[in-house]
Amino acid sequence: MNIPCKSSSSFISKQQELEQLSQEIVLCRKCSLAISRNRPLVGDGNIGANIVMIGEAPGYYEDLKGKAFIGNAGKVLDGLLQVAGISRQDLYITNVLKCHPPHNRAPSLQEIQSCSCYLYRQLKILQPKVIITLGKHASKELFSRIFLPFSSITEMHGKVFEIKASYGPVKVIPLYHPSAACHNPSLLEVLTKDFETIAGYLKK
């Protein structure tokens, strides 16, 4: 499936605004995590994508190589993506946290609110026409951030959420963490079906 991005008009621009942010998160001291990362992971994909996924944080591996969804979640999330008729190329993938939390534990509170500045900063350059948020932690965040009431992944996940940013208007769609499928087989036919259903509302 081809998935239409935006103009390269503004490409430069946001590379540069990209780039400085990024600057900005390598010297960010403002949570513990900037001790015990080996490096930060901004966000990886296509600047230019109408397609935003926002995850939970950095993996072990990720955390490693600065490449987003590279260990066994990235596995899930690959195929998953193949079912839906989407590409890599297709999408740009950020975290709520920049930096890995040690044992791959929940971030805290604390983490979430001296980090999501940055993710909204990002939000703000790329102005993607979806946005994807996965797991409970990424998308509680994003509602109560549009102010939309969060009741559980468990409940809102596959349903379709149309805000308006200040750029236009946005379709939000929360889904269960593909990791949830390494630990919860049977999660894995729910995200099939979920993404099944992205595909066919990108088609349209």
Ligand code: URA
Contents of the next structure:
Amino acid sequence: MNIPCKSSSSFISKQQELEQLSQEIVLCRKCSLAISRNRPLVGDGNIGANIVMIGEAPGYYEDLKGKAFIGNAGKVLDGLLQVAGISRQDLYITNVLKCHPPHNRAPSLQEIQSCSCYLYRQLKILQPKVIITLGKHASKELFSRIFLPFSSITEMHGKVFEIKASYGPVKVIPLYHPSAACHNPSLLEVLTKDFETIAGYLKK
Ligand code: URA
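Alternate state requested, the form predicted in complex with the named molecule (shown: the form predicted alone):
Whole complex next, starting from this chain.
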């Protein structure tokens, strides 16, 4: 994966680098979401964590508060994390898009292309050992970045893909987006099973 190795990966420098990135994102005007959003959501959680979770984009509440997964999908996510015995403190959570698309519509290709550079800079700073992509948009984007074919989330959810980043091995695990369970309750069972299955990887 094209995530170059950082020589200084101390907690302090990570914090400083992420702070610098946040300032750039606040000033970003690369797409029209910069006009409609309230505040960008750069990321949330433990910057020293081994696991980075990548969602799609901030929703309505995330846009208001600047915190990741605090709406309905966040409630589902919290339940799944509990099943897996993982606390939010064990994670850093971010999204492909840093700004909220109006009416929670799906991100456009142009928005993803404009914004994804911020995601890859975050990954380069954070150097996670496990990357979990939530839903088809995040999974498709990350898989295209690491040159792995992505068929569909239905086919690929819960599978573990071992890749080599410049700083070491990384496990990439695509999962259904937690909001899928809000629209289709039968997927809650699938998500719960996946979180139970991957719990071992997450705790390493
Ligand atoms: N959905 C996402 O994909 N990300 C969030 O932060 C919230 C909801």
